Each structure stands twice: as structure tokens, then as C-alpha cells.
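As C-alpha cells, one chain now follows by itself in the form predicted alone.
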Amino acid sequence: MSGLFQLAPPEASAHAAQVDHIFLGFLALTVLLTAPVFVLLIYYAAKYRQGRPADRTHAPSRGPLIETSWAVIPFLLAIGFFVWGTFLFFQGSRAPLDALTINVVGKQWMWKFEHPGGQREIDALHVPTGRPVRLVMTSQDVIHSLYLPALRLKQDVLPGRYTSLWFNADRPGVYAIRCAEFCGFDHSVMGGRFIVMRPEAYARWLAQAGTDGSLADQGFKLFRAHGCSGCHSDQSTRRAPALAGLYGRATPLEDGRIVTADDQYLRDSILYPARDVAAGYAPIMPTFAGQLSEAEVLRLVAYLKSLGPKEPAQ
């Protein structure tokens, strides 16, 4: 609905539908349970409102049929509520392998988003209708979260960790972007707008968007600038661990846990990497906390995503 009888916003995906549905159903379920209790209740004030002698004989003996039913089919109902918004829940929370990654880093008060072609935006989302999306955020300085309202999704922004959170949106439009989590002054206007667009729309916007390189060669810039070819390189002569293929694999540390090489391991082990020291290395690497920002940090671990599996000597 539009106009004055809009009770939610405008749904920009099959997922915000769905989500529409189960909280419809079981606002439904709701008042189903609770109206016949307020009818009765009304009905029994006004019918005995001046009174009568008690009845003080026992009442015949019935069945426990009522009683039973009216405990089971509501806790049978709910159960179905449950099961239904576990699937949407871990349907959302995986993102396909061929989903378009966007970088979004919060800051009071503004929300800056980076695509994988080096397109920057701030404020501002554009997306291309029918191919899923996934957003990896984090914070540059206290939580925030990412509210999308014509998704049906939220979720929180952390400094110092990364979140995610992916989507198909399918229906073109200008839509909000909101700040979910109180986040200091001016909170309130912590915004944007959220644009869908159709594929070939999206790329003509890509193609006339300002960049400087793709993300992962601004991180390769960024590599070479301070100095991280110097020890990761095969010509260095110092030992540091290899770069090529190392995203996504099991990697094993001095202290003998096994870790997997995902974003959050290649952030922490550019600002912190005396924190989880590869088995084998001397944790001899300086700390780039503090000279890095978020968005230079994200730039460098898509660099390092790129690096593909060495290649076996001939």
C-alpha cells in the first residue's frame, strides 16, 4: 500500500516478501489466540455486571478435549512460526559464491561504500537488480548498523571486526538506508540512499563512476608502499610467510591452533600480526595499526584475496 495506509515500507526483494509474510501469519496467529479471550471477557463484564446468587453445585464433569486443544494447536502453530523463520534465517545467512562483494565502512556519521572496480560512494548504494550482493562491513569508530528497509535486513557494524550480510534485490528504485544503532549526535541523519538498478543501467553507472584501479590494485599500491614486498616477495631475503593462494586455506599458527585465512584473519594479521604468528615464522612484523584506515585495510585484503595459488616451477 502507498500513501497514508503504508504500514511498511516498500519491498525491494523476494526475501522482504517473504519476511512480510511470516510477520503478517503470525500477527494473524496472535490475534486469533488472543481476540476470543477479550470478546469473552467483554461479553461474561457487561452480561454479569449486576451480579446473581452463586451457584454453588458442581459443575458436570467434561472431557479434557478444550482444555488439550487449546494448548497444543497454538504450541503446534508456533512451532510451524519457528521452523519457518529458522529457514528464512539460515537462508540469509550464507551468501553464493558468485555474489557481488561491496566494502562498507561506517563512520559517524556516514556510510562509505567501495566496489570491486575501486567505484567509491558515500551515502549511497548503487546495486544491479537479479544478481546476489554481499556486504562486508566494518566500523571506523564505535558500532553502528547497516538498515536496509526495503530488504527486510539489518545488521550490526563492528569496529574492529568484519560483518556481512547479502542480498538479491529485484525490484529497480531509489530506496533508504538507515543507521539502526545509536551511534553519537547526530545519529538521526545517519543515512542514505539505497539504488537499484538494472544490469545494464548498473554498468553504465560503473563504467562513468570515478576510480583510481580496482580495489585490488589500490592494495597492491598500498603493499608496495609500505613495504610488505620487501619480506612477502620471493626475492626477499628475509622469511615471511607466502602471500599466493593463501586466502581461504587452513593455516596453521606457532601456538598449534589451525585457523582458516578469511577476511577477518588478514585484518588482524596486517594491524596485530604478533597476535596469530604463522607456525614457523618469528613474529618479527611491525604493526600497521594506527597508519592504516579501514577502507586502506580493506583494499589490502582484497589485494591479498586476488593473489592466486603459486605457480609450480617449470
Second form
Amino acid sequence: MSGLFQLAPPEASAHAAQVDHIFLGFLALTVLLTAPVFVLLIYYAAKYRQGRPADRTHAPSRGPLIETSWAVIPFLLAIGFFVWGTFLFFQGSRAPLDALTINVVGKQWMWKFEHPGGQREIDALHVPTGRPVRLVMTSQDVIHSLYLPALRLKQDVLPGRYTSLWFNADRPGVYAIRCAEFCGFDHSVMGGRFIVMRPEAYARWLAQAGTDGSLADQGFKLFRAHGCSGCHSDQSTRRAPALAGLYGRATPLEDGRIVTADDQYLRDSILYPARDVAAGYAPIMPTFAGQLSEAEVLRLVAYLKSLGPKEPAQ
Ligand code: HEC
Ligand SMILES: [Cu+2]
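What would you give as the form predicted in complex with ligand HEC, now that the form predicted alone is on the page?
And the full complex, kicking off with our chain again.
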């Protein structure tokens, strides 16, 4: 769809095209099912209007076939869309393991993005075509919602939690980024540019964007600067769990629960260590809430992930 009377934003991925198909298909089905009702309503209203010499005897007539089919056929058609929609939803909720992970922090009133190599950008997101990209998102203040109309994707971005989105954009171009959750005074201008580039162009962009080292390297610097290494290292005299290989592992906790050490678990272990104490350890780790920004925590998480071999199941 394009041109002057463009009804929907451009489509930048196969998923977006699918969403449009399901939308238009369901719209067509709805029209197909409701239009006859209205047409007949008007027709009979005219036919049997007051004063019209029409046959009003109303002889009883029964047609079991027609009475069941008008219920069963629309039901099956609607179920068909339900199955299609469920399939799309599942596809959209599980990122492939080899996805390129980009961190997103929303704050009043801007979007911050960090690429794995450490390249940062504000209110602009560059991604390569033909490669799954996973966004791991959180908010520094209130609830925002990252909306990428060209991908037909929207996900709430919450303080204190990681949410994620994934996509595989296949059409190079410059598209819109918006915030879709009212988040304060400048909500209406919170947004930016979503730039889909061919892989070579993306590689060139990464090279010129400049960085202070990969996210994991920056995380390692924070790990030293904030004294984590003082406890979490082989040389430490204090008893703290080794963090290598932690990511993705089933981790027993002091209270008997077993949790998967995913991104959210790592974050919460840093900011609220007393909440999920690792089994066999004393709760001596200090909280880092208020000392680290969400972007810094994401870098620490990237560092801890770089020590662990495995992506957790989502
Ligand atoms: C005073 C020593 C100390 C410092 C400093 C410290 N930790 Fe810990 N940390 C611990 C102890 C003890 C545990 C196990 C008890 C718990 O889970 O709270 C732990 C648990 C963790 C866990 C969960 C491990 C698991 O196996 O479940 C992570 C992740 C972690 N720390 C990361 C960090 C990071 C990142 C920093 C620096 C920002 C840091 N720690 C600073 C002592 C420390
Ligand atoms: Cu917002």
C-alpha cells in the first residue's frame, strides 16, 4: 500500500505483511458476515412497511441445514483467524537464539539504544536487514511503549522489568519510532527514526559510530569500579558465588526455589540482592539500587552473559 491515500504505514518486514493480511482478512470476513444482515434488514423493513399490501401470514418453516450452517460456517471461519493469529503471536514472542541483541532504555522523553559493540544512539535505531534483532527493553522512569509502526510491533517498556521484542526487517528504509504510552509532558514528541540498512551499510555505520568498547567490556569496567570483583573473584576472601557460566543456568535459591538465571534475574540480583539469595550463601551483597543507571545494569548484565555459554529458554 502506498501513494497519496496510504492507509497503513509501510511494511518493513514479512511479519508486518502478515499482520496486515490478517487485519484485512478479518475485516473482509466481518463485512461478509454483517453486510447481509443489514441488507436484509433494510429490504424487509421496506417490504413490510406499514400500509404495504404484503403477505403477513408467516407460515412456519424449518430448515435445520440452514439454521446450523449459518452458525457453524462463520464459527469455523473465525476459528481459522484465531489459529492464524495465535501462530503469528507465538512466532513473535520467541526470538531465535542467534538474534542480535540491542538494549533499549526509555526515559522521559527519549529512547536510548546500545548495540552489542557498545555503539550508542538516542532517538535513532540502526539495524541490518535479513537478521533477527532482539530488543531488551526497560525504563528509567515511568511506563513507556516502544512502537515501530513499520514492523507492526509495540511493546510496553516498564521500570524495573525487562521486556523484549524481536523482528527481522527486510526492507531498507527510514521509518518511525514512537512512544505509544502516555508518559508525561513531552510524550507526543517522544520518538525517533528507525533505520533499516543492508548488512554492509550497517557494518560501516557501526565502524564509524565509535564506542568505548563492547558492552561486555564496559560491563567489566563497571564490575571492577563498583567492587563486584572484590567479592566475586577466585582471589576473594569473602564467600560469593562464581558468576562464570551462571547465565541461562537453573539456579537454586536459599528459600528452596529454583530459578533460571535470565537477564531479569541478573538485574534483580544486582539491584535487590536480598530478594533472591543464592543457595548456600549469606545475604551479604550490598544493593546497587540508586547507584547504577538502567543502562549501566544492562552493561553489567552483558558482561555476565559474556561469561556464560548459554542463552536461556524464554
Ligand atoms: C560484599 C560482597 C559482594 C559484592 C561487593 C557484590 N556481590 Fe554479588 N553476591 C555476593 C554474595 C554473597 C552473593 C550470594 C548471595 C545472594 O544471592 O545475595 C551474591 C550474588 C550475586 C549474584 C547472583 C549469583 C547467583 O548465583 O545467583 C549476582 C549476579 C551478583 N552477585 C552480581 C554482582 C555484581 C554485578 C556486583 C557489583 C555491582 C556484585 N555482585 C557485588 C557478594 C557480593
Ligand atoms: Cu514515553
